[in-house]
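Heads up, the chain below is alone and in the form predicted alone; it's given as structure tokens.
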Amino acid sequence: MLPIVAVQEKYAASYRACLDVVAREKRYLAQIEALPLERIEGFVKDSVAADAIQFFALNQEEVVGWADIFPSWPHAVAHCGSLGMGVHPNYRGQGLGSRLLSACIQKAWAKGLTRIVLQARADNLHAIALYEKFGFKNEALKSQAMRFDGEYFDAVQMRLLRDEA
């Protein structure tokens, strides 16, 4: 079983590399290529400072997924967290999505969140069932949300509440 790790800097290289792949797929991230590794390791860095809500699924040494939920920074709603996650192709459908969010959904709530949102793509039904399953629910659909390629998509926004996880 691959190992679910807390953000470490010495895996912001491959962190970016596994981002970078799955964000060419133009498919389940708003993004279309990672940021420059300076950026990355930045983010890193200061992801580790903050004991930020953050782990990596590894292959040995080398990031293979990840998941992270960062808290809302203004005061009415700092009780809130955004989801973010994704899974290199290689390693889908090996359970590593689940360990991942299960992992940063135990950590958000020993840090005082009490909201999770996320976006996914509406037809990204691998991802919607596996948030389903966690217990999040639909809260919106949001029409042409996303655009690649001069496509758009819709999507759905959906949401955890502690008191109901």
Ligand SMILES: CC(C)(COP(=O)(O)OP(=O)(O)OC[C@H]1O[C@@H](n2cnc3c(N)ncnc32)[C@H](O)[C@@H]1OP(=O)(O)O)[C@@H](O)C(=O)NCCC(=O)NCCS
Contents of the next structure:
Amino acid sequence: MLPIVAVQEKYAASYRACLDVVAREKRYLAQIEALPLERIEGFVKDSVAADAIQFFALNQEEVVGWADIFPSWPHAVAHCGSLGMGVHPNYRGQGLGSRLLSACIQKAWAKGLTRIVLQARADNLHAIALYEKFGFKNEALKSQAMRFDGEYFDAVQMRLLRDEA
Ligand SMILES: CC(C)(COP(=O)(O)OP(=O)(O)OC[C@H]1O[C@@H](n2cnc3c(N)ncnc32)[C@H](O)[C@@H]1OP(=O)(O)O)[C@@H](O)C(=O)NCCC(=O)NCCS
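Taking the form predicted alone as the starting point, write out the structure of the form predicted in complex with the ligand.
Following is the full complex, with the preceding chain placed first.
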């Protein structure tokens, strides 16, 4: 079984490469390419320092999937975290997404978050099925929330409450 590990600086470049592959699919993530390596390195460094809710799936020390939940900072919404995730296309359907999500949710609750939110393109049925499996509920359909090459797509906003989990 491939390992799931907490964020570490040594995986920054590999994480960026995996993120870039998924972003370039131009269908699932809001970004269509990864940020430059220096930005990712800084971001990963900050994540490690903050003991962030961020996990990587590895195959022989290469990142093949990631999931993270970043808390909001203002006081009244500091109990909320935003989920993002992706698995390299060659590694989907093997349970990595579920294991990454499970690790993130457990750590989110342990760190005191009580609400996790995400936005998924409304036609991203695999992702939505995964989130529903974990108890996420659909909160809103956001019209024309995403745009790729001039074409608009609706998105669903989903949430998981600790009280309901
Ligand atoms: C969504 C994603 C992270 C799921 O990762 P994964 O490793 O494939 O997930 P798993 O193998 O753990 O499968 C989890 C659930 O997803 C759904 N799923 C995954 N692959 C599926 C498939 N081929 N057909 C139907 N459902 C599928 C199922 O509900 C599955 O649960 P089950 O195995 O108990 O039936 C992955 O498909 C991905 O990276 N997609 C592109 C990026 C993306 O969509 N990110 C999220 C943006 S909101």
